[in-house]
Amino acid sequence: MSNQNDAGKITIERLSVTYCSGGRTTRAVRGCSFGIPKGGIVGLVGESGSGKTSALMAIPGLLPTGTLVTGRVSCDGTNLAELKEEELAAWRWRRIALVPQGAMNSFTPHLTIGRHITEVLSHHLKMPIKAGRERAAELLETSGLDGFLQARYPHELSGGQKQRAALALALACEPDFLLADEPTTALDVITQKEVLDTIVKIVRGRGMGLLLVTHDLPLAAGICDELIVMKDGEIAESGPARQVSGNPQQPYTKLLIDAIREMDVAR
């Protein structure tokens, strides 16, 4: 069922995520509601274990089998939970794409970078192999890499190059929304900035919506339009980025900002 009021954005309403394993349950997300408008950048921030990655992965339906998800996740008014797996798989590439934490999670080691991209283009867009190779080179260049790197295998690229290649792969079907889960993990500070600058430039230039998951609130504040601070699976605070970072209302948000700043000084 479609809701016209949700057109042009991803809407999350009363989302709860509970992991079930070995007879034990862990509630990772507790009744969270927020939106990701097309053309906007939203930061989901919090320390490890706060539930931010679980909330992100619930959007494209990529949580482990057996996970209990309640609430509503919709895109342009379409409830994604009502889609069949085949339909949802198409949405994951054509409408909503993921840049996962750790670029190696995007790649199969024995396939070249170009093969990964051309297979996505062939499967989802029915693009011929030759045109796919040309498109793969364009996508890599858009992401800040030389097109010839499509002939390389994942292990032949540096961490920063792999993350850019993962971005190129996510952009293959020209999605409307990008979900980035700690996209600069394990990268040096300079490479982190370069990769994030590239993501923001592409998202802004194409009018895409971006959900950026990160533990670094000050960094997110310099990139995002809106910040959502998570703690113990719940939203502790949310609002315009400058307001949340410059005048936090919750003690947890203040502690999170101070902790990151202390880490930066220690470096």
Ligand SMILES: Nc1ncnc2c1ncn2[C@@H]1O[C@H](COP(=O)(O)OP(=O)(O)OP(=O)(O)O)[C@@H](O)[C@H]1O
Given for the second form:
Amino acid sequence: MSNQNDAGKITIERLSVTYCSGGRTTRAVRGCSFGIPKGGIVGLVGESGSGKTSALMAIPGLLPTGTLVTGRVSCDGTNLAELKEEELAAWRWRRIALVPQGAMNSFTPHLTIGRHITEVLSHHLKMPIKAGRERAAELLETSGLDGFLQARYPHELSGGQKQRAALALALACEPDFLLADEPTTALDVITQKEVLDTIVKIVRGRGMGLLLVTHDLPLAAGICDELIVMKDGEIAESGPARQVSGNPQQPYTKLLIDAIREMDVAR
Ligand SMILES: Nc1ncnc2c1ncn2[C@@H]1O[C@H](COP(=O)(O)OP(=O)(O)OP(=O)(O)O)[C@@H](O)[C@H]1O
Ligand SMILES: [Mg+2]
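What would the structure be for the form predicted together with this ligand, given that what you showed me was the form predicted alone?
In what comes next, the whole complex appears, and the chain from above leads the way.
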């Protein structure tokens, strides 16, 4: 089913995510609605456990089997829940790509970085291996790495290089939207800034839509057009980034800003 008003946009309506495991249920996301326009950068911020990853992973339908998901996620008006599994798999690479939380640790150890990328190009775009290797070098260079690094195994790259390689992999099929879950959290502050600058440059240059998950509200405010503040699975506050960070309306948003500022002073 298609809705013309949703063109060029991911729309999340009344999303709820409830995990059911080990006889326990956890309501991780509770009735959240927001949009990610193509050409826009939306920051999803909140403390650990507030439901950021659960909300992000619900978009491409990548939550664990048995998780109860209600609400609607659509892209360009297409309800993603109505796609067949193989159609959704194609969308995940070609339309909505993902840099998952802890991406730097999710490479397969015995495959080179280049092989990770060429397999995606071969599977989703039917690209022959030789052309794939050339494309992999281009993708790594776009992501700020030397193309020759494709011959390396994941353990032969630094954390920052692995994060950039994860970005190159996500960009392999030229998606319209990127979902990046804490893409720089495990990095030192200088490398964090460099990797984020690269992501923003690529996203802005290509007119992509970006959902950036981070716990660092001031950092997100400097990059994003819109900010969504999550608390206990709900949206505590949302709006233009400058407004949310410069004139927060909710005590929780102020708390998040102050907590990061205090950490910065301590550093
Ligand atoms: N696979 C799962 N099974 C059961 N509960 C889960 C699962 N994944 C997350 N949760 C629970 O859902 C809640 C939200 O977790 P989520 O990972 O979405 O938070 P987050 O905001 O991304 O946190 P962080 O900043 O630490 O990454 C937490 O209470 C968490 O324990
Ligand atoms: Mg998370």
